[in-house]
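Consider the single chain below, provided in structure tokens and representing the form predicted on its own.
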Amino acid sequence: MKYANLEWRDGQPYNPEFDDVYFSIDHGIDETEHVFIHHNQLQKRFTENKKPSFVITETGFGSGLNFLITVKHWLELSEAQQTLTFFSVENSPFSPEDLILAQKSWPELSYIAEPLQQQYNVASDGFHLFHLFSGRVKLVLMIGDVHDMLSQMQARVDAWFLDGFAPGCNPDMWSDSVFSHIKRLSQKDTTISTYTAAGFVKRALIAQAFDVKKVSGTGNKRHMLTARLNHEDALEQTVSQPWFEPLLHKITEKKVTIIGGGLAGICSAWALVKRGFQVEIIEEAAEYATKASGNPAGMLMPRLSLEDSADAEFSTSAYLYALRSLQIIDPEQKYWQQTGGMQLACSERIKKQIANFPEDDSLVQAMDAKQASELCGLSIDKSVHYFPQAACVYPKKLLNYMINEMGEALSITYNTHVDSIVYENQQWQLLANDEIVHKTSCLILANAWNIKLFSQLKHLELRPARGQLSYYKANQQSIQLKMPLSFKAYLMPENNGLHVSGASFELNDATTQLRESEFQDNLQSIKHEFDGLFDKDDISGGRASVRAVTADRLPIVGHVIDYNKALNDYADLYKGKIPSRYPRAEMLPGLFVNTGYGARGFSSTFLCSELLAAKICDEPLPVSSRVRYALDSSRFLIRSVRKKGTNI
């Protein structure tokens, strides 16, 4: 990802690469009103809209002017319970500093611009989700090539703003592949408006079955184009991977039951309560967050990669979204602190990342040992990656606050074990010893690795992994630590006289008794980096819990595939037939899953829970298709059937 290389000319941002300005300093607002608001009839459509949401997609976010003006009208004209979802593609986004400077040109829009500026961070390619104005507005910034980003998008768009630089300056923004994706993402009565009146743009839209008109322009532009998709028969949809594009079962009432009262369950409830759902959590323990979610402290840092992969995109997008979520939930930082954090160069993989990862001051900075030591408070003898926005999180306190904030929309039933689930009469029956303990039409399984105990989830490659923490009494040296450090273990700053460190990783071990051998292993990991910081007598207890770990180290989020039907439908997938030869996946109605976070729950769960809620509500999805596929619960089964002769 690269920020826009701007030149400022008389207070106006200019892009030398495309030899063009981003907006008119004198008439920018008027031009946006004329081209995009008026010619998409947005004021009328916002007022008359009866749907829960309205979706706009823009090619070229630039300074954000079109977004700000659209939000202004949306807040004035729409119903309070409706949501504007605004997707915008940008290959070279403004830096945070340039965005603030540009948006100072419109002081009358500052009440919209400032909430965006407070959250704005797009320090990596991919999809970035922002919630504004108590959820009335969702902005999804898609950072990357326009063709790549639109190909990864799933939504039904109501209106398009085609606002790239002029076709002669930036032809990639106006290619046939872009227009084909515009068609794919449109629906009947979708409208388009654009500054340009170029003939090839008009012909390209007509070729995609849009009705196109040339109308009066504004400013120095004599003409511009508008378009509408009026032909329902032009909307035949094809999918590239039907096994990941399920046939949806509509959720008819806003009630859901969740099995599991840990981080995944509570974050799932949070995302749904924001959408007006009534949620009941079924928890087998006597209180919430008794497993890994109940650790006294945790660090929030991303997992970087030098590869362009779904894993890498997900990790960074989820990390940045988690930070935005925490800021919204707890702006006073009572239950988390944005301290920054460091990853020490403790392996060849990390050393390569420090040497080669593209630096962005807001995401990650490479530091030598001297700089790192001065910043973190302890003596470090290695280079590090410094994450200036990383945080310390206090899980149980934060989850307790979230539970209280959900109020009567959330109920939790404790001391209730569920050992099987059965679908009967359009409801899921939750059973214990063959006795029904609860019924629901919509069920989310968020009970970590115990999900595997349900027969419907037997195909998941999910295993328990025991982890034991150690608590150390703070001393004069250790209290100098200002931020969490990650090495072969991790070490948290002092809190209430103790440091938290760990954790062991024992795969396929689900026991929770404390072990002296793991206390010693944790201590040796610290001594390897900070000899003399602690000794055996400083150990002041610990905690063991069990994580849910997937084979590919990615969470599992979304619908649950009908396993037996999938085996039949995709049995010959290994033969390499074209995807259109296969049916769309059949999912078990009203059954969803949210698990598999391993040791990175807080950096992943907020975005995954938002994705899950969007799937349940059939909303535009806030992540790219490749990320969505990488998290899909069907992925393990599909990988198996692609290998001829594999036992499944």
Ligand SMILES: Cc1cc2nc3c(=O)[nH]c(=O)nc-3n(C[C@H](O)[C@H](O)[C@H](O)COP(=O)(O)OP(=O)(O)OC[C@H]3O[C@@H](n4cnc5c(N)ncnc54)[C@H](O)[C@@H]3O)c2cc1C
The other form holds:
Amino acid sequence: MKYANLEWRDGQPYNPEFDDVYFSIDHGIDETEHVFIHHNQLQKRFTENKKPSFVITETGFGSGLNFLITVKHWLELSEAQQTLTFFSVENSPFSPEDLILAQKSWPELSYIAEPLQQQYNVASDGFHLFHLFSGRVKLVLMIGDVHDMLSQMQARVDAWFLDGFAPGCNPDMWSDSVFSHIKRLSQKDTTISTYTAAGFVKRALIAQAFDVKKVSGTGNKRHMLTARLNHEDALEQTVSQPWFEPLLHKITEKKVTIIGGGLAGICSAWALVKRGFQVEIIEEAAEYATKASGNPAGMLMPRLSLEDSADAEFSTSAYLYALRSLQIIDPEQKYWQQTGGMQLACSERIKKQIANFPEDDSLVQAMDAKQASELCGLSIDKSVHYFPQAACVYPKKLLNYMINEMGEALSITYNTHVDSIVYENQQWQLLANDEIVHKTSCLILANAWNIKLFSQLKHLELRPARGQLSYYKANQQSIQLKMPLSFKAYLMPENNGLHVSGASFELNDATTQLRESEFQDNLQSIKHEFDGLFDKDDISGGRASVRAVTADRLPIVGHVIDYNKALNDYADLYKGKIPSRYPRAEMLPGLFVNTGYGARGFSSTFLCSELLAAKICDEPLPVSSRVRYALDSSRFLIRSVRKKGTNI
Ligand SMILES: Cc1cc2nc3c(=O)[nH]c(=O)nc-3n(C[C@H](O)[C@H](O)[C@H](O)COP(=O)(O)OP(=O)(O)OC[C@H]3O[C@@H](n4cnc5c(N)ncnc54)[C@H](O)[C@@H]3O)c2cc1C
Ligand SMILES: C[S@@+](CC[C@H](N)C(=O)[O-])C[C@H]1O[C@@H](n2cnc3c(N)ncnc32)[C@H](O)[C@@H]1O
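After the form predicted on its own, can we look at the form predicted together with the named molecule?
Every component of the complex follows; first up is the chain already shown.
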């Protein structure tokens, strides 16, 4: 990703590549009001809208002026419980500094601009979700080329703002492929407005079954175009991967039960309580967060990848979203601290990444050993990747705070181990010792690797991986450490006189007793990087718990496929028939899963829980299709069938 290479002319941003300005300094607001607000009839539609949400998609976020003005009207005219989801594509976003500078031009919009600027940390290609005004506004910035980004979108758009630079100098933004995605994402009564009156844009919209009008423009533009999709039958429902595009069962009430009171269960509850749900968590332990999520401290750092893959996009988008979420939940940083963090170049893979990763100051900076040592407080002999936004998280305290904030919308039943789940009379029955302990029509399984105990989920490629932490007493040297360091192990800065460090990784081991051998291994990893920092006598305890690890190291989020039906439907997928010949997947009604966080729960769970809630509520999805498919619970089954037929 590259930030826009702007020139500033009399306080106005100008793009030399397209020889165009982003907005008119004198009439910018009037132009937006005329072209995009008035000609999409947004004031009337915001006032009369009875749906829980309204979806706008813009091509070209630029300075964000259109967004700010739209939000102003939304806040004035919509009901407090309604949500505006504003998708905007941008391949050269403003840097944070340029965004602030540009938005200074409209002091009357600063009450919208400032909350956005505080969260603005896009820093990578892909979808980036922002929550503003307690969720009344969601902005999804889709950083990348317009064609790629629209092809990754899944939503039903109510209004489009077509605002690329002039068609003559930027034909990519106005190509047939863009117009066909606009049609794919539209519905009956979707409107479009654009300041251009170019004949080929008009013809392209007509070709996509829109009714188009040329109307009077504003400023020095005599004309502009508006369009509306009046014919429902013009909409076709082609799906490229039917196994990831399920037939959905609509939920009938805002009530949900979650099995598991760890990070995944509590973040799922949080996302749903914000949407007005009543949530009940069923937890086998006597307290919340006693398993993997009960560690005293953990680090929030992304896993970088040099590939352009769904995995890499997810890792960075989820990391940046987790930071935005924590900032909203706990702005005073009582339960987390944004210290920055470092990944030491301790393997060939990481050395290669450090040498080749495109540097972005806000996401990651390559640093030599001397610089790194000065910054982190300990002497390091390797180059590092420094993540300036990385953080320390204190999960138990954070989750306690989130539970309290949810108040009566959340109840937790402890000491209840669910052995099986059965679907009967349109309800999921939760059984413990062969007795029904609970019934619900909407159930989320957030009980980590234990979901494999339920017969409906046996097919998931999910395994336990034991990990043991060591706690070291702080000393004069160790207290100099200012941020988490990741190497073969990881080391957290001192908190309450102790350093948390870990962790061992024992796949297929779900035991939790402490082991001397793992204390030794953890200590050896520290000694290898920081000889003399700690010795055996400095170990003051530890903690072992179990990660839920998937074969591809990505979480599992969303609906649960009807396994037997899918085996039958997709049995000959390995023969290479075209996907559209297959039926859409059937999912188990009202059953959802949120697990597989492995060693990176803190950076992944916030975005995944938001995605899960969006799926449950049938909202526009805040991640790209490729990320959604990569997290889908059906992926393991589909991969196996593709490879081997049904002999799996
Ligand atoms: C040693 C170690 C160090 C880690 N360090 C970091 C780190 O630094 N940074 C990071 O981002 N991540 C780290 N992680 C990963 C992170 O802790 C996990 O990804 C995250 O906590 C997973 O949360 P969860 O809710 O999915 O699982 P859990 O916290 O395990 O929660 C699952 C819950 O389900 C309950 N449950 C299970 N079965 C049933 C049942 N049948 N009925 C009722 N309840 C049930 C359990 O009691 C538990 O409370 C670490 C993990 C380990 C083990
Ligand atoms: C006129 S500006 C948009 C102004 C903006 N709507 C505002 O409110 O300030 C056009 C934007 O489109 C972006 N853009 C141009 N070509 C693009 C492409 N192929 N894909 C994605 N974005 C593109 C530019 O970087 C620029 O920010």
